[in-house]
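This document opens with one chain alone, in structure tokens, the form predicted on its own.
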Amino acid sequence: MSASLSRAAAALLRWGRGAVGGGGGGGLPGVGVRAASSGGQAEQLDALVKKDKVVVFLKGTPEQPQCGFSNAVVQILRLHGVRDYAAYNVLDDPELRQGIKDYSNWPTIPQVYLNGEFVGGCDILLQMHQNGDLVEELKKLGIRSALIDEKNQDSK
């Protein structure tokens, strides 16, 4: 097997197992790497972002982020007690990395999706955290922010 074919096969396997936490394990069965011009990739990405309540495309993994912005997103989610979310490492798959940028029309990684809706990157999530909007958005998803409990403890 050629090296490029081996990489493509490995990317297919990784993308299919990309999720951590929730939603019954890995990614979608049959999700594969296709050319960015393929209409099928947009459908696959649409299914990925809608599969879980919280979805993050990042550089690295939640356990080992590979850039400061990805790390900041992971830390913000941790602060709020969000542990059950799908995370896809774009460094494992160049087609996924470009495909998600094309899908969202957003040029940078990480990218955060809540209930299938694109929220933005690190800067947007940080702003939502700072102004309290993230607590409200999580509440809409049925996720109680750990910061609410922390505030209640502080006021006692």
The other form holds:
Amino acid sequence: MSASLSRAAAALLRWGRGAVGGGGGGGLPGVGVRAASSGGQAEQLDALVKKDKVVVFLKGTPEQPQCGFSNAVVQILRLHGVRDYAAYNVLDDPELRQGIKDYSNWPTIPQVYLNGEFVGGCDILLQMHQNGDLVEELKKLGIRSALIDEKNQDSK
Amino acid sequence: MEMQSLEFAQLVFDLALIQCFLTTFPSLHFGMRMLRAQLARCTVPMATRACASRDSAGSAAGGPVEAAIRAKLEQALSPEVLELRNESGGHAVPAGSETHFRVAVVSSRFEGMSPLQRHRLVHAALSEELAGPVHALAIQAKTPAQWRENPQLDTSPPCLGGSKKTRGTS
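I have the form predicted on its own already, so could you send the form predicted together with the partner chain?
Full assembly next; the chain just shown is listed first.
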């Protein structure tokens, strides 16, 4: 994938959804997160994390993560077959990078939100993946983890 | 024999020190040749310091940030076990940095706490470091029983370049 395609993909993702089915509720106005005052930004981030069932803030994009910890989040979601999620690249936007840390009161990236609620970073997501909690949480969101099917296949 | 990164760093330091004395103490030249030979046998590349778990407790080579992290966690959580590793060597930062750490904290205070609550407790103890030099902190927060099941400081995933890969600022 060429660099320009990656950037375009990243921009699409930042607008809330790269959904092929089109027209997923539109994205944020491009100015939104960047130009907002701190009070307004909190509200916008709140809207952002609630807009989709699975929202992650990464360094880089799912196609090209630029951090090992962010990549771990991407890979875990991929393992569970979660394809429809909103991914925001904090490296593209310094205000977002700081803003999301203030919003969640969490000092690092990546950050994972499920159903609008902050769940944790890479360590916690990995823990949830290892102990089966992630499958359960995805189920609550109406997402069937791909690992359930794999498990069923193995036991046949 | 695979050399630990700490010994490697020590060798490099020794080599540099000896080089200073070369002109005035010619006999040290032999010492330097021996060191060079040892370095040549070293198989651990500096970039991948994420090798076997190594408890750096009490290590003289730990820097001030590492010492501060250790002290604050001990004070805040009275941990049964505290394993801390400076992982900066595996990331796109200058040598000798104290920016990326991995810590395993084992404390009965974590009983009944969710992972999120435990991590937040660790963050609170290290708020100054996290607002300052520490850029990444991988946390394993376990109760004593959980630690006994798997008493190991994990290794972090390899660095993918971070913001250095883009044209922008860090």
